[in-house]
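What follows is one chain in structure tokens, specifically the form predicted on its own.
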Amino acid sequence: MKHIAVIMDGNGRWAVKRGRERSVGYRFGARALMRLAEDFLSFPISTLTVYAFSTENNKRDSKEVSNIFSVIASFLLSEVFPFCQKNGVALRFIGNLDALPDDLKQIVESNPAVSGEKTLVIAINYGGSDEILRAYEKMKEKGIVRPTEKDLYDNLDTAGLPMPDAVLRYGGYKRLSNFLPLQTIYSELFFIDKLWPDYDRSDIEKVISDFSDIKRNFGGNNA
């Protein structure tokens, strides 16, 4: 296993359980987020991506979509900027970066540039659908007329990623929402009731241990 993508699912209803306001559920889920990442330097993967922010969350409440950019931009400098450098993660960033606030692209566009064995991937402002059809604009752009898979591919946001390998889902719903639909049409997929900010090491690693037994042969014999 290379790659494991995870979506970061019910950060809001874990605070309306407990009485609070959503946007506390957002904090919550970014600390869980960065014991994620510290979890990360010692799990047997190279490349974790993580869904932040979908291009459908757009349509929330505007005072709840800037809530969730503003814990977003604070916690990328606060800890996930001083995390990678640390520890010589590469932080890549996915989505369409071009339509987000302009204090919190600016925040994205100061990535530090660090090179390292682990990739950390935020999918911000990221939606399957959106991001091919920028991939055709991209492709128009260079003037490939007739593209090939491999064009396509080469085109996408995670072009040089690995595939995911797997993908859990918190939350309790059993959908990818639009995450990465090209990316895992051979990932093996896992769905925990558990609400994000509840996130534990043990999760990961029942993923990695559940999927070491299944057998994949990508559409070939004994499938």
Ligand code: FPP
Contents of the next structure:
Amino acid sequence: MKHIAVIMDGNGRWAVKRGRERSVGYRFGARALMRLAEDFLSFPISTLTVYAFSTENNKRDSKEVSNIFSVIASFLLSEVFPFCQKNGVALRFIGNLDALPDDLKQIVESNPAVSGEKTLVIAINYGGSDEILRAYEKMKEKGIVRPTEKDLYDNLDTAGLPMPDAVLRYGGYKRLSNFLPLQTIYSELFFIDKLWPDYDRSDIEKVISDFSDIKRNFGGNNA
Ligand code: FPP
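For comparison with the form predicted on its own, produce the structure of the form predicted in complex with ligand FPP.
Everything in the complex follows now, all chains and molecules, and the chain you saw is the first one.
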């Protein structure tokens, strides 16, 4: 197992259940992400991808969108960048980053170029269908007229990353919500019946252990 991808759902509900504003849930969700990042250092995987904001999240009211962006911006600067620098974790962003508000775009562009054995991938303004359209445009620009599957994968935002072995979704719903549709074709799906801010290390330890019992044949036979 190399790569785990996580859908961090249920932040707003976590806060509302406690009589707090939804934005409080995003701050606690970001703290849970930092706990996961610390745990990632000792998990036997090289890549961790988290879904921080989807293209569809732009349909929410503008105050909520700006609250989420402001939590993401402040945690990137105060927590994620220092964490990656301190621990030698490479950081990569996927999604339609050009369309982010200028201040967040500048922060994303100031990503400290750390190289390391582990990669943290943060999906911001990411949507699988949008990614496929952008891959199509990239291939057109490169003069690729009849793309192979390899061309397609090489032009996705995730080019060069391993395919996720497991996708975990928190928050109670059993759907992928436009998250890595082409990359998850053979991923094992785990639905964790908790709200994201309640993340605990044991959630992933259980997934890693359950995963080791699963026989994967990628559509081939079991030989
Ligand atoms: C969906 O849950 C989650 C989001 C729209 C945003 C998640 C973002 C974070 C946890 C912050 C990440 C921080 C960094 C630095 C990348 P929801 O709150 O919409 O869930 P609900 O309304 O269904 O409860």
